[in-house]
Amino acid sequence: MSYIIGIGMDGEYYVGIDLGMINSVMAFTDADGTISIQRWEKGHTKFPSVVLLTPNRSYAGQLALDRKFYEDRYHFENCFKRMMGTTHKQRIYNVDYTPTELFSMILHKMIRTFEEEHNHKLERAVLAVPADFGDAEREAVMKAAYLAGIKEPKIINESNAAAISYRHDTTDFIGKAAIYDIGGGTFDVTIMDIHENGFDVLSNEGSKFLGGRDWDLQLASIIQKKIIANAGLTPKDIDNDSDLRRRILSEAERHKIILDRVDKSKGALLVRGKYIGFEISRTELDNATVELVSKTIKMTNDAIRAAGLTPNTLDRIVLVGGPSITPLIRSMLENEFPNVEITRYDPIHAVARGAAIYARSLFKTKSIKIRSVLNKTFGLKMGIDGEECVCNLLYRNVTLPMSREVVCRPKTDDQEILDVAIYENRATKGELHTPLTRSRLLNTFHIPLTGKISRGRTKIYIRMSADLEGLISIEVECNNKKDTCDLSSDIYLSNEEFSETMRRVRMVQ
């Protein structure tokens, strides 16, 4: 997600973009703070987060969806948000595309459309990311912003942006709230103390592999079984028909929305020249997705405990995100937290609106104060009692910024290289060590050691820090020589690669 400020001939605009896995939304404020939602083709406020690639050009948004009917050869990309921060590449028409580049195409198209409509140049941005995004994912989003033309990107958590919007519209609320934010691809729950002077984040929990798309897939599975039974097909027939699978998923997306309002829905799909009818009920959908809701409730309870609270000390649960309108989510939360007020707030636009409000504060008024916490635990691989494990240094759910230093020794005299392996995990404060199997390797750095190196005497200082945005930096010092370790180096490109990638991004239609 990104929030951008643009200054033009007629004044100032402060823009917030909810860059989602399925759809993106842009909001903006003027110099006086009036908030508006940007509208796209046909007056829609949602910009499809999709890219269509052809041998000659690329398209983003609604145009990408429309061009499928006119192109002889094309490759369609969506739902790549979950791959941000990885080294994953997909080779399409002899070009390697990363999730970062695909996101930058969507972001660039949105920015360019806004600039053309409002005659404003957008150069500074606040990028909102899921609270569960680690350092690698956050760096990848920052890189996407650079590729899209944003010169000064900043980061905020999506749930924080939603809370800002909620506080803006509910000025009388002061207290401890859980922001239950379920989007198309990710889920976050943030416990925060909302007060007159700002927002204090107490804890975060979530998953970048849990969102509305998982509801779609469960419903698609139900429809697929009905199509198999009614059309006399086999599961292998479905596996071999990619077009039918896509149409089943599209039907699932449509009927999920219908079942939010009614108990039953009927549909039909063209299969081998005949329309095959089916009927699905909300009960079937609820039975298939109850485990998904249960996961979000467990994370909500975990977040409450991590914040040092109990459910009875929580004042309010605020539901945001498109899937939050699902009746089962509301009913299960009410059963789990009977003494807590539960309210649904602007499911589609909350994050973008909050982003725009925060952009105006960040770049002009300085009126909003947020104290966030680190979302993951970070540490170094070390040998403890003969076993390799992660020595945790910076802990999740601790208020930012933070810094910690450890001292280690070389393994041998005259050692020339120090290997520094950085890991992240979900350990809580007080868990000094975590097994490698429960941690994610972010990067390994090979630091050259200079000067006289003695196994028993030389001290090597390793300092790990997290800034206000939760970005991690590492510094290694030995014999008064300092080296820095850049965790995002694996997702960086050479100057030539960066220029070529930027050229492709700027040409998206």
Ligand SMILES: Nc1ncnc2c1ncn2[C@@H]1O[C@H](COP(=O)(O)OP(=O)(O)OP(=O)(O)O)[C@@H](O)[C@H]1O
Given for the second form:
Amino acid sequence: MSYIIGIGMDGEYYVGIDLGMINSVMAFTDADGTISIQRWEKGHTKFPSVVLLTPNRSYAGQLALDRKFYEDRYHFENCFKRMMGTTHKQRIYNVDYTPTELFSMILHKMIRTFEEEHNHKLERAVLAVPADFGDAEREAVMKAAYLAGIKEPKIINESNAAAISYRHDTTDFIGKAAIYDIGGGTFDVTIMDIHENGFDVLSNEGSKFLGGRDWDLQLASIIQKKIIANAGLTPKDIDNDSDLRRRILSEAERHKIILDRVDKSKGALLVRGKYIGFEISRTELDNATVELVSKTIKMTNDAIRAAGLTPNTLDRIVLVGGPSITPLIRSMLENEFPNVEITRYDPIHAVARGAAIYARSLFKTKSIKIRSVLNKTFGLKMGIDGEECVCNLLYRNVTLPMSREVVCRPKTDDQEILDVAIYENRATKGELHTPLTRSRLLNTFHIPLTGKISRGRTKIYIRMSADLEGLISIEVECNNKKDTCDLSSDIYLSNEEFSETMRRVRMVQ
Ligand SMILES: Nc1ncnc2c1ncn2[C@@H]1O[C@H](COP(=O)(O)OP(=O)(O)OP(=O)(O)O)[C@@H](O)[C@H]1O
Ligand SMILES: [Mg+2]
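Starting from the form predicted on its own shown above, please give the structure in the form predicted in complex with the ligand.
Starting with the chain above, the whole complex follows.
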């Protein structure tokens, strides 16, 4: 769930931010509910999700792209959304940067630009994230928001936000819709029951490793082969030339978009002082990317099934996200779902608009009701028949809120500490256990046990709950003593590292 808000110095604004892998978008509503899209340098509504780091200064967005030509030494970072929530760190000019810090630089720049233009201090905001983001990724986004100065960030799933925006503009639609959201890096499909009183999310499927960038990589490999043949190079020559590889990738994206409208496209790349021409056809692009579209269709079918529906009981598929313009996506969806109306809706701004509309509802009108489902399955590490695995307790695609309890016993007499390890995975309802290798450890809590503890006899109750927003908490009860653990508690910590990171983020231009 998510939303954005600001407390005005000069007016009342409710803000929603779509942090995309390629482009970020900010929308806001004013007191009377008029929705606007924030504009950036050169009047663009898309804020490039890129950062340029130099030994002295850092830049975000369009300025980062432009400054590349003026800096002697720089490091350029993009596509880090896929790394959010991981422990990945990159050492650049003696500083270890996390994806969270890079993302907060983008957020910071967007927020400061908005504040200056509207004379409005932005302290609360709704941030949209892919439905497929798990707990760690959501925490990372929250942390990025704090670092950027948002004191009260809220999270909404991108597909939920797109549905809110769609409903806002298509007031006559009531029914069951699939929001098919394909972005630059992530794919999400959400099945939603849109009714008079609000939105019931029935299921989510998706991948944070499936998006327009994967189309670019497929096309780049075709162009690369043509360049090798036409210029008389070897694959090794290309492997050794990172600048040429980058230019091929960017040509691939350009031709991918051109091929939406024409059957063939011609290009040329400067290789070793000579322009090497190549031609590329829509058929070649389609053949190279049909597998990618098939994956999205499989996930759409999985989501329809998880929602308890069939393709015949689905009323509409709403396409959002930049790559949804691709003709192959549309034609394959039409083939797969011949009885469902397929419609494209504001591919670039839908998510930010929906987040802004939701922000106003949360903070002012309370008019939008969303019932959501849990995005991931959560469980505890347990020993089953001598083998360690995850005992699943709360299942994804089940309506929130929910709670489950298990009883376990101490391993030894006078055991002093119980380790409770919380894992996340993609198990579907009914899969009782999942191997540790297919799960992700979120946190381990060390719970002190008090009172008389007897091996195999004392009962320890572990209750795991997910609230209406999908936030997980754990309660452990033993000998009438209760301990609660909150998975998200550490994001509020302020330590030296946090302050130093914040200092760096706030210097971004
Ligand atoms: N006309 C088009 N045809 C095909 N692809 C397009 C077109 N226009 C834009 N794209 C692709 O859309 C992608 C960017 O879309 P979008 O701005 O929705 O992504 P994002 O929000 O940054 O990513 P994500 O939602 O995954 O975080 C890029 O991969 C771009 O190449
Ligand atoms: Mg997006």
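Only the largest set of C-alpha atoms that superpose within 1.5 Å between the two forms is called the rigid core. Residue numbers count along the first chain shown, from 1. Here the structure is a predicted model, which is why all the values come from computation and not from measurement.
K.L.:
Given a core-based superposition, decide whether the C-alpha of Thr458 shifts by 2 Å or more between these two forms.
P.N.:
Comparing the forms between these two forms, which are aligned on their rigid core, Thr458 does shift its C-alpha by 2 Å or more.
K.L.:
After fitting the rigid core, is the C-alpha of Cys478 off by 2 Å or more between these two forms?
P.N.:
Cys478: C-alpha displaced by 2 Å or more between these two forms.
K.L.:
Would the C-alpha of Ile447 be classed as shifted by 2 Å or more between these two forms after rigid-core alignment?
P.N.:
Yes, the C-alpha position differs by at least 2 Å between these two forms.
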